[in-house]
Amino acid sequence: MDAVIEVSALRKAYGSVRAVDGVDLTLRRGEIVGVVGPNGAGKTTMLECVAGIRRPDSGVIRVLGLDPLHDRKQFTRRVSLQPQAGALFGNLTVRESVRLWCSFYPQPRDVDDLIAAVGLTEKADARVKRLSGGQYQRLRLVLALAGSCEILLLDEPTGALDPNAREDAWSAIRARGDEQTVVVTTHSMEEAEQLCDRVVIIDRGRVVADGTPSALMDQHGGQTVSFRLPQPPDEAVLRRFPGVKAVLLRNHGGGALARLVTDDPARTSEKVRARYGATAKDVHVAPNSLHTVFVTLTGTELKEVER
C-alpha cells in the first residue's frame, strides 16, 4: 500500500524534556494505526507535529507528499484533526454544528448519518452547551469525520466515553472509506487491540515497537502470573524465575502485589508456590495481551488516565 505519512528523525523538546526523540515512522493508505503510550510519552506532540499545529525542532514530515507547516491550504482539505481538547460553539445545536463543519469540505458526509453513527440522533436539536461530557466528546469525533478526508488524526477520541459510547465511536471510525488512513492516540490497550490494524508503542519519546497486535503479542508478549505477598519480595529473585520476562511490583493492601510476565506460566507459578508457599495468595494466570507487551518493553503499567 502507498505510504501517506512519512516521519523521519523527528525531534521536539520542551526545555530539557525530549518529548519526541528521533521518531521514524511510515503509515500506509487505508490503515487504522494506534499510537499507544503513557502520559508524557510523546504521542500528542508527535501527532501535533504531523498535523502541522506544532513546529518540530528537527526532522522531516511529509503527509500525502505535503509539508504540514507550509502547504496548509491543501493540507487542511485532505487531513482532519481531532485534538485532545477544543472548544465548540455552545449556542449551536448538534445538527447545526455538524452542518457547519461539513460546509468546510468539498466532499462532506451526510449530516444525519454522521450524527446517528455516534448515537446522538436524540440530541440532534440540543444546544452544544447542554451536552454531557461524553456527548460533547462524541460530537467532536463526528466533526473530525465530517469531511471524508484522506487522513484522520484523532488524539484520544474515546477517553471520556462509557463502554457503549466507545463501541459506537469504534464503529464510526471503522466505517470510514477504504482509502482513508486513521491515526488514533490512546491509553487503552483494549482500544488498540480491538480497533487498530497496527500498533505503535511510544515510550519516552521513542518508538519501542511497531506491528500488528497479533505480531507484537507473538514477539514481545507472554502470560501474566499475579500474586500477593505480605511483604515486598526481592525483585532480582523474581526475575530469575523460569520464563520471566518482566516484573512489576506495587504496594497493595498493606502488602505487595507482584505481576510476572512469563513465557512459561506453569513453571513460573510452580516456582512462586515453592518459594513463598502459603504466603502467596491467589496466584492467577492471565492470557497474553497487548498490555503484557507494553509491560515487557517498558517495565511499567499502562493505565487509562482521566482528563
Ligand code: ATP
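Numbering follows the first chain given and starts at 1. Being a predicted model, the structure only gives us computed values, none of them experimental. For clarity, a rigid core is taken as the largest C-alpha set superposing within 1.5 Å between two forms. Compared with the form predicted together with this ligand:
- Once the rigid core is overlaid between these two forms, residue 65 does not reach a Cα shift of 2 Å, moving by less than that.
- In a rigid-core overlay of the protein, residue 252 has its C-alpha displaced by at least 2 Å between these two forms.
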Contents of the next structure:
Amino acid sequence: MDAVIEVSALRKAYGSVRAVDGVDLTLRRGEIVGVVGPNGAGKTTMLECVAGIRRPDSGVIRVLGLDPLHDRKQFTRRVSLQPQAGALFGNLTVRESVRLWCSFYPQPRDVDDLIAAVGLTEKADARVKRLSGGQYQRLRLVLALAGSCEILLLDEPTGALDPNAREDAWSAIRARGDEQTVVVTTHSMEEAEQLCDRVVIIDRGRVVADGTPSALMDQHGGQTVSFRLPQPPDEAVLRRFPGVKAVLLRNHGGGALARLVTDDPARTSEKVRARYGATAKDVHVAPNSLHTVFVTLTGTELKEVER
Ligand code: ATP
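Please supply the corresponding structure for the form predicted together with this ligand (the preceding block corresponds to the form predicted on its own).
Every component of the complex follows; first up is the chain already shown.
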C-alpha cells in the first residue's frame, strides 16, 4: 500500500513544553489509524501540524505528496479535518450545515445519507444552536465526512458521545471508501482497539509503540494481577515475581493497590498469596488489553477513564 502521510523528525514546542518531540510516522492508504495517548501527550499538536494549521518548529510533513502549509488549495480539497473544538453556525439547521459543507468539495456525499449515518435524521431540521453536546459532536463528524476526502483527520471525534452514538460514529467512520485514510486521536484504548486497524501510542510527545492492536498486545501486553495491601509493598520485590513485566502501585487509603502485568498470571498470583497471605485482598486477574500495553511501555497508567 502506498504511503499517504509521511512525517519525519517532527518537533513542536510551546515555550519549555515539548509537545511533539521527534515523531516519525508513515501512514498508508486506506488505514484507520488511532493516535492514542493520555491528556497532553501531543496528539492534537501533531494532528494540527499534519493538517497544516500549526507550524512545526522542525521536521518534514508530506500528505498525498503535498506540503500542508504551502499547498493549501489542493490540500483542503483532498484532506478534511475535524478539530477538537470549533464553532458552527448556530442559526443554520443540521441539513443546511451539511449542505453548506458539501458545497465546498468537488465530490460531496449525499446530504441525507450523511445525516442518517450518525443518527441525526430526526434533528435534520433543528437549528444547530439547539443541539445537545453529543448531537453537536455527531454533526461535526458528519461535516468531516462530507467531502469524500482522501484523508480524514479526526481529533477526538467521539469524546462527548453516549455508547450507542459512539458505535454509530464508529460505523460511519468504518463505512468510508476503501481508498480513504482516517487518522483518529483518542485517549480511549477501547476505541483504538475496536475501531482502528493500526494504533500509534504517543506519550510525552514521542511514539512509544506502533502496530495493529493484536500485535501490540502480543508483543507488549499481558494479563494483569491486581490486589490490595494494607501497607505499601517493596516495588523491587514485586518486579521479581515470576512472569512480571511491569508494576503499578497506587495509594489506597494508607495501603496500596498493586497491578502486576504478567505473562504467567497463575504463578504470579500464587507468589502474591505466598508472600502476602491473607493481607492481600481482592486478588484477581484481568485480560490483556491495549491499556495494559500502555502500562508496560510507560510504567504509568493512562489516566483517562475508559468510556
Ligand atoms: P488531550 O488529550 O488533552 O487533547 P493532546 O495529547 O492532544 O491532549 P496537546 O493538546 O497536543 O495534547 O498538548 C500537548 C502539550 O502542549 C500539553 O502540555 C499542552 O498543555 C501544551 N499545549 C498545547 N497547545 C498549547 C498552546 N497553544 N500553547 C501552549 N501550550 C500548549
